[in-house]
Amino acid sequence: MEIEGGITLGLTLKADRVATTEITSKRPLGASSALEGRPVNEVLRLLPNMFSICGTAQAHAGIEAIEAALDLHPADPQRAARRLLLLAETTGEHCWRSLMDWPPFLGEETGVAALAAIKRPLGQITKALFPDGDWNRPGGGRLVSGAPDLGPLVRNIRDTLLGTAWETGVEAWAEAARTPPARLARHILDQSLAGFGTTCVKPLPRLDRSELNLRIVADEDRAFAAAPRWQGEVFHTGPLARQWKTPIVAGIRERFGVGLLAFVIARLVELEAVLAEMELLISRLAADTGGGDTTGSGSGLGVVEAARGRLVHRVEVADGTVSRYRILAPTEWNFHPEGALVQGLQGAPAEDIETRARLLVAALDPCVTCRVEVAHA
């Protein structure tokens, strides 16, 4: 079982500008129904498998909300082990976007290579820590005290992706790094786009969890999922949101607006703040059987930062079985009809249209696929 689905942007240009910006969706927000009376523990091994793109970060969420719903509390090493599973998934996200998404906009090959040597021991992880497969487990899985030494793979993503320190300021880094991502940040420079798609959209705030909660309770037409508000405003999520107010964003938002760069610099900035929260995790790690009894009732919520975004399982159990489910993912923030990306193409100018939206949504990075198509009025 898959979810996928797609995302089309919608240009028309008249006199040299984009006149019109129209974002169509075909996502499935009801597939998750097809979780649904099944009992919780298959439910959780259902939904790794069910998105091709941040599985693990759905689990996550999907196992927080069922312990939720259950009033099961895993212990510390635990949520530790799991934190670093999700880490290492938004690793590897942002390694990939960076290695195989942004390259062929310098007319460069993409980065294979470099990428196996990362994903390989990303993906050992799992098995590292949780040997027997079981860490989405309500309550926990299996879980061995021999943490894997992160030490190498930390300092090959930081030599592939960022290749040196970017304290002198992120110009100077983009002309001395050669790595695809400074590469790109100078073409950015370069041609004067690091304001282009400038938006107005504020990054997604801190949610109250008892009146979100009420909000998808209340959606029974999905209309809330398919293009949410909060307050009455849109927002955008992801990395930049993230990463609002660190230094280095704060200075890009300052000199250039919310656009292009610094949608780039701040997923850059996230993996070094990622890079760092991993290997402190593993010091928190410790031998763990887990367990939990999966027999009771109750709703619950999960909330989880995932690569592209805040991602929200909401789920209810009745005597084990999952008898109503619902998810709210980050790609309906970022790719709303009236959010970050259709605000900041309105009214840019017509030259090189096509490939300079195609730069701006993989900046935002939706989590399927996105089809540009430009059209005169």
Contents of the next structure:
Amino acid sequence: MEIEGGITLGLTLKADRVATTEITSKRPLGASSALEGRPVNEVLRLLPNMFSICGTAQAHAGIEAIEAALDLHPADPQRAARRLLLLAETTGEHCWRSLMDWPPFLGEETGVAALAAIKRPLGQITKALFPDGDWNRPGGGRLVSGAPDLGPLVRNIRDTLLGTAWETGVEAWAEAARTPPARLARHILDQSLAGFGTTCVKPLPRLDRSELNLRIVADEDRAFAAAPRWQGEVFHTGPLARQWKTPIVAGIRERFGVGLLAFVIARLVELEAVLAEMELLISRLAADTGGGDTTGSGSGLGVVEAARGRLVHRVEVADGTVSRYRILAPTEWNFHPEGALVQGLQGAPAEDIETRARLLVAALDPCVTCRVEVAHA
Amino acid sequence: MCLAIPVQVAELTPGDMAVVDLGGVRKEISLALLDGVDVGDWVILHTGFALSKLDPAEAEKTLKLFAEMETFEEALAETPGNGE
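Could you present the same protein in the form predicted in complex with the partner chain, rather than the form predicted on its own shown above?
Everything in the complex follows now, all chains and molecules, and the chain you saw is the first one.
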């Protein structure tokens, strides 16, 4: 079998419209069970290496869950440093979408060199803060002072992705800026695709932790992890859900609906907010030795906002060994068989549907390959 | 959850590229996004790009874990009501 799995989006056209939309997922939901029977320290060392594009978020959710289970309370600088690393990963992912995934839709080359100029310095942050690479040790790792200056990196990201006139409103920016995301926005507006894929599916709200905990405990057959609903409803999660109420995003929603442009712009709005928060966090870091007793028992939940949305880990620990491990990942909300993508495409015009559906998929950003198949009824 | 398979760099090639061994198959990948990669290093690969380095012991543990996972996924898929 293909270990990574994948998603297939099947569209059937009838009378110039999308008549049926179907999602099939072959994602390996049992992956986390392979962590069971291992000491917590080993699990935490494995987590960031198991997942290629969201390793930091996975390790972050894992350490939160394990620390909750062991009743460990890392110092504030440790929490700030972890959050900084999580945001660095989110930054890298949002830049990847903007520079690698989006340009081909405009017939342009991918921006490998521009992404490299961003990813390389981002990749150095972990070592600069935690020379031993042990940021995900229960209770925290050896955090040193003297954090790097993020100024040049932040300016480069802003210039490369947002460029000029970002503050002047989406249409003026799309017209004036020469960056790949601005060109995509202009393409979306020119083609009248701003409201393409508009969905009534709501943003994922804050979930009550004890109820969430019980849902995951009771999820023996992994039905909840495979196709989650909350109080009977499906939701979307990720940059749009998080930036839902910011003025730029709210304005787009009101004018064009919760569709393609809203998903694209929310990622850029979030990028700007994330860069500002990273600079703030780095100014608040202080040296800390970290560490803690990892021999205890208990259960815990770790909830983080990863680049693609809400990521939940639940762990049970017995005498320092993981006895049960479960993960609820954002792709299962966004690519739910009745979720935002499916509802947004239902009834869409058949014109150029394959490319447009692929663009909507890219805007929603699955964590695995999503193949689009179009058939005629 | 995009699972990451560690690969070992077998050869450095021009243009910030490298040849890696992927389960017995040699494949060319890009090192553009990562600093300081040498022959023998283990890296995490995503869509043809090396994303991060990991030490050989970590790489071995991760590969072993994936081998176990594959067995587990197969067992899960065979359970009625699960999988495809």
